[in-house]
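This document starts with one chain, in the form predicted on its own, laid out as structure tokens.
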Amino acid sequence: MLTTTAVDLTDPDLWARPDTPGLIAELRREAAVHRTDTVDDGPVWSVLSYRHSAQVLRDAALYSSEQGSLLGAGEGNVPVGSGRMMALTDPPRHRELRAPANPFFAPGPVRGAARGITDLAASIVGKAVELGEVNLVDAVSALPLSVMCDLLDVPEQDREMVERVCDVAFLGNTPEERRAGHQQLIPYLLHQVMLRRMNPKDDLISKMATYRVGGKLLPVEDVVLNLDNIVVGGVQTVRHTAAMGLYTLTQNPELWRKLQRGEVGMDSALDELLRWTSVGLHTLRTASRDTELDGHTIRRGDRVAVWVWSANRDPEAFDRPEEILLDRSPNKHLALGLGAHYCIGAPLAKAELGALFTAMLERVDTIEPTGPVTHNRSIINFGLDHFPVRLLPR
């Protein structure tokens, strides 16, 4: 049976409504799979339950990624980077593209930047609290903002500009303005591509810039796509992550008290927020051939998208899933990813979320709203805009 909700699930203003867990878990009841009409993208597959949507995630074969990973590209409409991106790719080629990415994000290469990472986070923080009231969104930008910067071995005089760019590109009031940001730090990123590739370091820019595919190296404009894709989504998960995971410990101070006394770890705290957040609201697949979801037939080019916050919060994978338990165990969330497309940076992203909370809670005793929060108006990275507080130091 056909199950169509009225709803429309890409409506950014959906998101921050306080009834929207109650409308999404009934959804859910309803149907694991719903045909939606969207606005923008026409008739769309959404995937709200758990199973279904580890099925689509996994499968990229079936659910193919070439003809965009992300809502809002309007119908019929197919991203610039389809086939040339690693978010944009199917394996093998998406193995392909990772390849030379891959040494900068593993476990071991964080683990050796992890001091630097926590020192950083330290120093960001406690400016932050020598400033007493600040936005917290901008503050917590700082650090993977900075970080980017080591990896793509920015030059000394050139990261102010960077910053500020990158600042505009992600933080920027309007579409427009965002867009402009990002117009401004391609071409950047192409002038770096062409000086290493003729004197290569060992940074990121110069792996991406110099890697050979079947001998032959990457095109120009390939890499800065790939470039830009990395820094954006590095960025972005760790900046919206870190804001509405410290909102979320404001609204229940219980739970911040616990991780102060060191009554919960880091690490399962940091998953059950990420699970919690799931700040990445969706993610975009297309079939790849004709086949079955969930009793519905789904043809060979209509588009499947996973709701990944209703996913993490499905009954059926997840025990009390409406409760934010940060000793959660096992914590199977989606938040980043599953299968050939889980989350390049996930190692990084984890590393500094982590030193971003440890240092709050050691240099902050109480976070205090000085005004009322301003939700972002995005399906693909869902946050805030303004999170205005008060630092009480310890």
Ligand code: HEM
Contents of the next structure:
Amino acid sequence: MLTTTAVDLTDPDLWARPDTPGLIAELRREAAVHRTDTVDDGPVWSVLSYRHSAQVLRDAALYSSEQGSLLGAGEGNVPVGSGRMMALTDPPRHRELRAPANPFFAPGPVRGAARGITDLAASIVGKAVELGEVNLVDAVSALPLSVMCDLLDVPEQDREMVERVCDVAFLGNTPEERRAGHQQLIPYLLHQVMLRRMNPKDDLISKMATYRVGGKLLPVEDVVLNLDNIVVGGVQTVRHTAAMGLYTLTQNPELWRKLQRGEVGMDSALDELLRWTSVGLHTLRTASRDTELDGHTIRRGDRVAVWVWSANRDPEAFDRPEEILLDRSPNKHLALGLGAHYCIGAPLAKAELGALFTAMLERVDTIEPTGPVTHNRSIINFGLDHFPVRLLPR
Ligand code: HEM
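Output block for the form predicted together with this ligand, input the form predicted on its own:
Let us now look at the entire complex, which starts with that chain.
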């Protein structure tokens, strides 16, 4: 019998341990919903089962995002974007903030951009193959960053700075470091919003900068915060899912070969790799009134952490969850969220990952690890810092 205090889910090192899947499975069986004291955020309800995770995520009014959607901000700290950034806003305001960005992420426009994404992925993979030996995490990062910069129409000379700042803003080791990252990104975005309000074009920044709710322009701070949300949400997630996905395939060479021989489709393979990697390990909510979850009384103001990684391995929701079945169907994983806050960038993320994996499978015969991988220390975007490999061309 495992006690709920024996496993500290907020410890980033836990997620890199080989015995973690077993520990999490045991904890899910014994205490699918339980309350623990976390070091940074005080008492938090941890939700490990798929059913209860879905219950929380589906009810965005009861389980509010306004007090923060991620652990690590520190107990009692409310993030600056609360009530103004789409990830940190509840309905109905949430819908208003999502509306101007929605058309850019709809499947149609993403299909339109797919050709460019495919070419970009091919060129990134081509360069990596020419180099022969690379840190695959760095190599794949170039794709989401370029796609994001295209979406925002970021001038060429600013692109490197935007990448560096995104790294710190999302993957800094302490809340202070992460805040400092955002503090650099925000003035840059503010400048761009002001420029494009005066001279709007067809890009996402211009659309958000000139969007009106009830005849009024969105406050400039809200435009910037939402752009920040999109930049940060769209770069690191794809980078880590791509690197972790490729790492998973090198650990399971029979799956790599199956994909290469075209025995499974890319769409179902992507969903399975999203489920398996679940790089966004958790998401946080705060109860807006007293309620009940799995027989527990959740009080208004209680914080509830949904452990997506665990929900995505729940045997009640997935047949043989501990196996990677690239043709799994159905596959209702929560790696891209569920309900009102379902990832706005999901079609774009899939287009990027599909293009990258396809380019890799076409150009590379074998991905040969050349040294130890190191995991990053993040429960926000759990991934790899170093994945040194040799790419043997086909
Ligand atoms: C594999 C890549 C991705 C993963 C795993 C991922 C994961 C997620 C998840 C789990 C959520 C829901 C969070 C919650 O419920 O609190 C979310 C929301 C969001 N994602 Fe993604 N995401 C990815 C790619 C992207 C991309 C490419 C973009 C933009 C270019 C993006 C922008 C956003 C935004 C703005 C939200 C907030 C939506 C809202 O609150 O309405 N994401 N993402």
